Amino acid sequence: MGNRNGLTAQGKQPLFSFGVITDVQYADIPDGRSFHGVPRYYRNSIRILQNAIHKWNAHQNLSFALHLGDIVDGHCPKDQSLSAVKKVVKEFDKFNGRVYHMIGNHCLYNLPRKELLPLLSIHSDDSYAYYDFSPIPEYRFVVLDGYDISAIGWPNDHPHTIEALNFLNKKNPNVDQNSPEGLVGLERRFLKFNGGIGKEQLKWLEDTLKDASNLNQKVVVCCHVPLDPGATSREALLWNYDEVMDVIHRYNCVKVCLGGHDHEGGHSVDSHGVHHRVLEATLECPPGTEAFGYIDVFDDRLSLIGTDRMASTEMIFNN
């Protein structure tokens, strides 16, 4: 599966490895374009996923796979939403290991949380989609719910919907609140297709990072919506990315943040040395091209070995 695209082989076996893919956004509809005119290949995306699963299984040494959100597209006809999600999940189930999902805005355009989360094997009594897991004792993965405070996904009368709409009305005066028209700089993130992380989840994040620090674990934070302006467009940032990063920067355990949502992808290293890698989308791969990969995890770095349009990236950090 691909090569290291110029990465130098380190001559050392990884502690473990895992597959990565994001923004499949499958729909059984003709190809289309984004708001900005970028071609989108709705039917082709599931073929790329199928090839990713095949390559991951052939690797034979991947501990799990990580899907960073947007399993089907918002243009999927609503009467096909449930069957479309099940169809893509069925492909993920062909992977010889556990797949960890997170929710994105397109997931929530199609199904309410109560229906969606069980399909993605995200087990929650209260429809929250944040959780953590440790593939080995030395590492912990923290999966955030970037649509905790959101105008989509929750019932219309849910407190988080009301909070999100009140917030948006203050921040974005446009009739179409998916439009950044008139918004300046980082304020362009205050769009309806983004979301925020609420107080309870922030408290959970702090407690989780505190526990990871006490256990001397290195942490990889995962969120569909990116957390650093250096790795993404201003229009694709989490509403309260700054609050989240304030919590993350209190603890030296977080080494890498992985995201999706911004289909072009990106990479930055923030002021505290945390790597932010936004992964390239499957949806925008023309037939004959692909975007997926796997990550080798070492004590001092994560090495992303990308396929085709997913750029390989070496993320070296201080222990």
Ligand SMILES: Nc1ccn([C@@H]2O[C@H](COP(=O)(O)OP(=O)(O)OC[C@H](O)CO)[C@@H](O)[C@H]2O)c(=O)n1
Second form
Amino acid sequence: MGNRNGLTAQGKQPLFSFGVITDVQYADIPDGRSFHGVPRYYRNSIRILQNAIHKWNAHQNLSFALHLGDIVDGHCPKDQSLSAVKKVVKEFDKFNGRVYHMIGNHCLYNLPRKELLPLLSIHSDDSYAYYDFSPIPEYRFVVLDGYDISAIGWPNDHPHTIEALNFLNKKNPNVDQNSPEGLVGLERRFLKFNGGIGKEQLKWLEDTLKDASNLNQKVVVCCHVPLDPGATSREALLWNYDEVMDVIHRYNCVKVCLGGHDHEGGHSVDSHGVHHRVLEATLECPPGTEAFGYIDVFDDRLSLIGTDRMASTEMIFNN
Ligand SMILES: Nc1ccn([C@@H]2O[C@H](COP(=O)(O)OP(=O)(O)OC[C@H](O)CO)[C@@H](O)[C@H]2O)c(=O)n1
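Okay, that was the form predicted alone. Show me the form predicted together with the named molecule next.
Every component of the complex follows; first up is the chain already shown.
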């Protein structure tokens, strides 16, 4: 990975670079399949993570790494959830740099937020999992909590569980609300394994983007659940992706949105020129294949250098 003098093929030095991987979804169980029959390799995924970290460390110039969510799988036996999360975190700890996590539905099938967030080094008094950081003054990363309004992860009597269940009951009449049967077009996103961004978080996002604009920072928004229908299947889209994108489009500072959750991955450029890159999942890589990468950051583009099943992607900003 990388080249001898740190220059890219275009001959320019990146401002900084960072590692990316998503949907490790580890569990110490035999291989299985998704609901739709796609093979899933629960044990192999941690081997891919080990290889990713080996390559990231060999690169020697990655400032940090991002895991876009779903650290363990929902099929992990519940008496092993804690040890499984700790085992994957221990692997991430071997990376010579900070790792930023976000939460996915499978994390929340295993552990309640209160237990999960400290393990992922997401420090929050109220169990919300949104935060931002700035690796260099010119760039800011905004990490969204896509399960803020969610039927999974909060205590049953939490206002956000109640809001999510009321919302789902209006939008999805199926007995199994993980099923999109009968839902049409973009309404197929109203599934229990997705979630939404609540009012407070939307306000925080708006304030953060305002601040970033004042500081002349470029912003990368990260969320486990994708934000643009062009980059994902309709069934994997954030419930209120439209409200979130309305906020994002009010500011010119957001250049790229990164996501996970939709295991095949995807890339789109939306009506405002924002790139959406949904990353290919580790879990569905057959043994002998892999999916991870690193991103070189420039003032005018992000350049994803993918390994194997993670496609390389040039994300050039429109202004
Ligand atoms: N039609 C369906 C689809 C899924 N389920 C069940 O819902 C749970 C979550 O599904 P899963 O595919 O494991 O979710 P991922 O987060 O790994 O992937 C997201 C998708 O790629 C988005 O399209 C699980 O228990 C399924 O069995 C269901 O009941 N009915």
